[in-house]
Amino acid sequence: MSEIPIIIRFKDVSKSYGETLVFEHVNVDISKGEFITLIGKSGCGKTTFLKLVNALILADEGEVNVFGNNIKEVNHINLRRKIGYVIQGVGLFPHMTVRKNIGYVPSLFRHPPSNIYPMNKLLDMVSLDEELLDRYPRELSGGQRQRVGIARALITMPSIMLMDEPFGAVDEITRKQLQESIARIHKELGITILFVTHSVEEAFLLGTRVAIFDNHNIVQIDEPKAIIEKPANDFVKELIGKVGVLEI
């Protein structure tokens, strides 16, 4: 059997904005096809995180890896076009149409991408009706944006899926329903996800492995379950104990 190649290294990374340290020495190995999800304190660096990722901003010391290279020297905008960003404000353009909001990340390009998803094969992916694609995002539930902000993000095919709070702003229902469809598509693609969120629960029901941020780095990085068995020291323990009535 081959080895699943590592998409994503963190070699040594520190960062800090001004004054204000965020990591400190993080090391780290992503496999092609894991689904990480990222939680921990508020401003403990897990936006951070995806924004090194996505070459949105760069390390201050130490090597960010990303398709085996080193991001600090390969073209961004290229390394762009492999990567899905998905946000909790969706971010949708409010003149624009559902179909026009979601093919516009391709338009982007200089030279724009040969290989993105047709349409009706998106909408399917994230469970959307084809009669909303003429509609305003004024028109739509809270869900229905969301998905279209994952449809955006999909739209060019990409390896990688960076999605920060994306289902914070939706009710409890919603975003169950979120949930199921990005494991779903998860499932289906065979993509690499990085999803942080503030819920444990949703931390803990998503991640193939869970990636527990505090103290300026990462304290454990871990299958849900081997996670909850074997805690890394107190802040994780305590962390676990709200999610202990999950069947993990």
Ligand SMILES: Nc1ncnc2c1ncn2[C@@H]1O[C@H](COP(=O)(O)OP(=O)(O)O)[C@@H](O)[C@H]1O
Contents of the next structure:
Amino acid sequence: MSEIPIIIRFKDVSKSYGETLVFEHVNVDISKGEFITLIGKSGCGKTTFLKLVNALILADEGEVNVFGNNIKEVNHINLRRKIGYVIQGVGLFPHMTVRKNIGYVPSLFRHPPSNIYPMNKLLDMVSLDEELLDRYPRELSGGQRQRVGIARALITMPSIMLMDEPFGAVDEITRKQLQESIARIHKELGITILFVTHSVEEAFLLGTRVAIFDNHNIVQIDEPKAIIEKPANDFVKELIGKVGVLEI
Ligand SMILES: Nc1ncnc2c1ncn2[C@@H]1O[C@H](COP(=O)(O)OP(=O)(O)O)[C@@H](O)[C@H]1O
Ligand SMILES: [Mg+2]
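Output the form predicted in complex with this ligand next; the form predicted on its own has already been displayed.
Below: every chain and molecule of the assembly, starting with the one above.
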């Protein structure tokens, strides 16, 4: 059996913003095709972790390796072409139609990348109707906006998707539908997903592994079942008290 390659590796990564220490000596390997969910208290560094992967932020110490390369040594624009990013709060451009929003990233390149998904394929993947293409974000439901955000991140055929609390402001039924969609996309495309959520239930439902952040580090990263069976410390124990009712 061949080894599944490591797609993201943090080696002894530390990061502060001025006086604010966020990470201290973080070490983690993420394999190709994993669906990692990230949970932890507000301000524990989940967004920072995602930004360290696509080089929007650089580590103070240590090394972030993506696709086998130290990201300090690669072209960041090329890197980000292979990494879709659904930012916290969706962040659609209000003055652009759905079509323009989805096509935004390729439009930034002087030579638009040839390997992009055609619009109809994207709409299909995120289950959006073609008739929405000429609407503006304000004319969409919350769930539809989230789907546009996902389509926009997928257009360049990324191998990695960073998703920062993508299903925040939607009702429960919509959230369920979005969860089904992203699980299907993950399965169909075989991409690697890093998915931040404040819902412990969502983390344990979607993640092939769950990464729990606390105390300037990842305190535990493992399969949902393994975490429930053997929480690493009291913080994790308390956190997963909330998913006790879930059948995993
Ligand atoms: N650009 C920044 N400048 C200064 N401090 C920041 C900046 N971005 C984040 N922080 C601080 O770093 C910590 C981690 O932030 P963040 O990664 O956004 O956490 P999370 O996404 O888990 O809520 C927080 O204390 C936050 O206030
Ligand atoms: Mg955040």
